[in-house]
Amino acid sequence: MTAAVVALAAAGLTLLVSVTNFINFAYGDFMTFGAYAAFAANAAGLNFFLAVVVGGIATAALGVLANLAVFRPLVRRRARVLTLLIAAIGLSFIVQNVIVVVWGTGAQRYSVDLGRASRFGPFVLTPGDAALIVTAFLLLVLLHLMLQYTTFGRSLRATSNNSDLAQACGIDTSRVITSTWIIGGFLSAVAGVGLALETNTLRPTVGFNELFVVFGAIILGGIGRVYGAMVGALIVGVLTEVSGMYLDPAYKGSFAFAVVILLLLLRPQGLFAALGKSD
């Protein structure tokens, strides 16, 4: 389940990195925002699954707004990558504080029953856990089909590889980037809901705290490499949880990162080729 959550978040973030060429440090707070938006819709009486869709749409809109109001003007002024990173960190604090103002600092929980845990071979899962894993798998398969077999997917890969050349070939790179923010925002919201269900609590910092695990998956798979991020998420997620069987759970994240660092020392470029090439 941890790997499923990380894979969704990592796939969305690495898509953004591939077309914008900078890391959005507010992505963890986008996850939190999506989880809270879904929580509010569910608390208002909407079916839980429809509430998740509402959270995804709200977070996609937040991503588009962030791009139009913050990042696109900076990119057009040819701002340095460091400037974009600082802007992303500032946006992270803004989103986090808006969440605090609207929903407060107390812990929230979804009013959804995940069912009784059952054993499936070596795994112990609730029906809710299984539903999240299946949902993540289906979304990642749809992402793969979109990237490989649609005109937009080809445009996205071309923009990722060389945006200037893609634009010279007639591709509307601005539209591609905006659409990527929509996809990334939606995936972040679903990942945020999954994270809140996994930890059984929803707080304003839940996504921010998970962001560095997502970074680990992206770095392991290779920055800007979608399929690498998926596999990296599986490795990081499994290592994180399995290590908790043998170590103090407080250190399981550190153990996973230690393994990631070791693997990067052996293969600095990550596990897979870039999105605009092999992906």
Contents of the next structure:
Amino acid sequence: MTAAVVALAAAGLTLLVSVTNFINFAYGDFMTFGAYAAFAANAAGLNFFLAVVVGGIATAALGVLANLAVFRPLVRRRARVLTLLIAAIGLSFIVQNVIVVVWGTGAQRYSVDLGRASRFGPFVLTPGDAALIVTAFLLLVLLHLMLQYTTFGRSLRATSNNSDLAQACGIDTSRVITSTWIIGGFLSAVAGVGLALETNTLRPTVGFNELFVVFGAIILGGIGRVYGAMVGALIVGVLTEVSGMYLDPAYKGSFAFAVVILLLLLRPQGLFAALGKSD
Amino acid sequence: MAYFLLDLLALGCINAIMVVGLNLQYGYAGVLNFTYYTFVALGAYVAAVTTMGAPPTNFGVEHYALQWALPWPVGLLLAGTAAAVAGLLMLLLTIRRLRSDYLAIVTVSVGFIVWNFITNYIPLFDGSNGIFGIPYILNGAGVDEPTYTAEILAIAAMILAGCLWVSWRIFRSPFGRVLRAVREDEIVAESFGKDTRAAKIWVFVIGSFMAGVAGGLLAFYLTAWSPAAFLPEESFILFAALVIGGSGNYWGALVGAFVIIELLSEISRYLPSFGHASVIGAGRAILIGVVLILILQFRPEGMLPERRLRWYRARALPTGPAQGAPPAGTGALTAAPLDPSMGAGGMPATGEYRSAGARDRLRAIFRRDLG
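I have the form predicted on its own already, so could you send the form predicted together with its partner chain?
Below: every chain and molecule of the assembly, starting with the one above.
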């Protein structure tokens, strides 16, 4: 369950990182924004699944806007990566607090019935969880097909590998970057809805709190590698669920952060460096 | 009114010490420490527990470690030292292995873990309750508030002057030149035989020391400190102040601290109040984000840009090979790897990015060494 959500978010974030070459601190707030947009659409009377799609589209639009207004001008000026990081944190502040202004800090709930929970061995699943896992799986397969077999997927991989070379080959890299923001935004929104469903509460900090779990997943998978991120998400997702049983709940929040630090120090290239694409 | 101004000035001086320290880390050496305020908090706690003695009895039960009753200047020194040691530890662990943007992620993580630990582990600094009833320094409890504010202002102003002096000395020393070179392009600086890691670590430790001292002063002034006082966004407000004021320039740090932080904390009184209580804080955060992004877009050097030292201009050497024969010694520079596209794709986690302008800026920095 956690793994499915993290896998979606991690796939989106790692795509973005590989193409834009900086780590987007605002991504967690994109997840939150998507979840809230879906919540608003659902509250307006839309069918839940349609509402999720609306949330995805809204977040994709937000991503494109963020790229146009904030990041593209900075990249054009060849600003330092640290400048992009600071700008991303500024964006994260803006998105998170606009959500606070519009919806308040209180917890919201989706009006959707997840169905009765049933047990499968050690796991407790509701039909809603199952639907979410299936959705995540389908989206990831779709992403895989797109990356491997379409022209767009190829140009995306080329851009992420070496954007100057891709540009020299006639690939419109700025279009690729825009499209990546769309994909990343959409995936983040679905992941955000999943996060909110998981705890059945929606707060303005839900995405930001989960961001470091997603970081853990993409670092584990090797930053910029989509399939690595999916596997990394599976591992981190299972780890966080298992650690929840053994850790003092007071310190549970630190777990993901500790994992991120340890991974960066011990194995910054990810678990699958040798199997991935060449650098 | 006079008291209001006095209060603004005292807090402004304390904030300015923090921003000047942050300027050493980010503006001078380019180390992005997103958890700078954690060091401030550490200083505040250490200053409190080393000077308070046994817990005051009139506020209920307090638990904290040490309970020393040292004189306050020693407490401030210890606060700075504790923050410096913490900064040293963090950097020693990470700097050898990590590129600067990954280091930034680690700093955020460290900050959260420390916050989580201090909040939940009561015997250390009384957990989420925090430490309160810190006695007035200098003259005990008898003094009235405005007088105390004036005293704190005097101490803070003196320490601030000291910090500015240190910044000035570092800026114009060979050490400062190495730092700027590291910031622009670490690999090239290293190929000049400079010990870039030692330079980064040293300046980071000095910056952390300033953070700790500022934290100690803040604890003495506010007479209380708790986890609610060092939420992650506080570091970010300092960054906003530094970037807007002008990173790399200690006067810019000073201006940023006074103008931005004061403005932001005062402006929230005049924002229209509607809806729920959290709107004011949220509005302030949105404002910080917007102003910061606008500055990064339209005036990335800030209000007061980093200065070029005078002798750079006096020696009117050509700035690039296109303008004539390069001065002797630039061969090492042009031979260094300066490929701007490096790091695309799989993104190696060590090594630095470099920008097209970095080469020229490096030339300017090292011109004296070359000539």
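The structure displayed is predicted, hence computed values, not measured ones. Basically, rigid core = biggest C-alpha set you can superpose within 1.5 Å across the two forms. Numbering follows the first chain given and starts at 1.
Core-superposed comparison between these two forms: the CA of residue 23 stays below a 2 Å shift.
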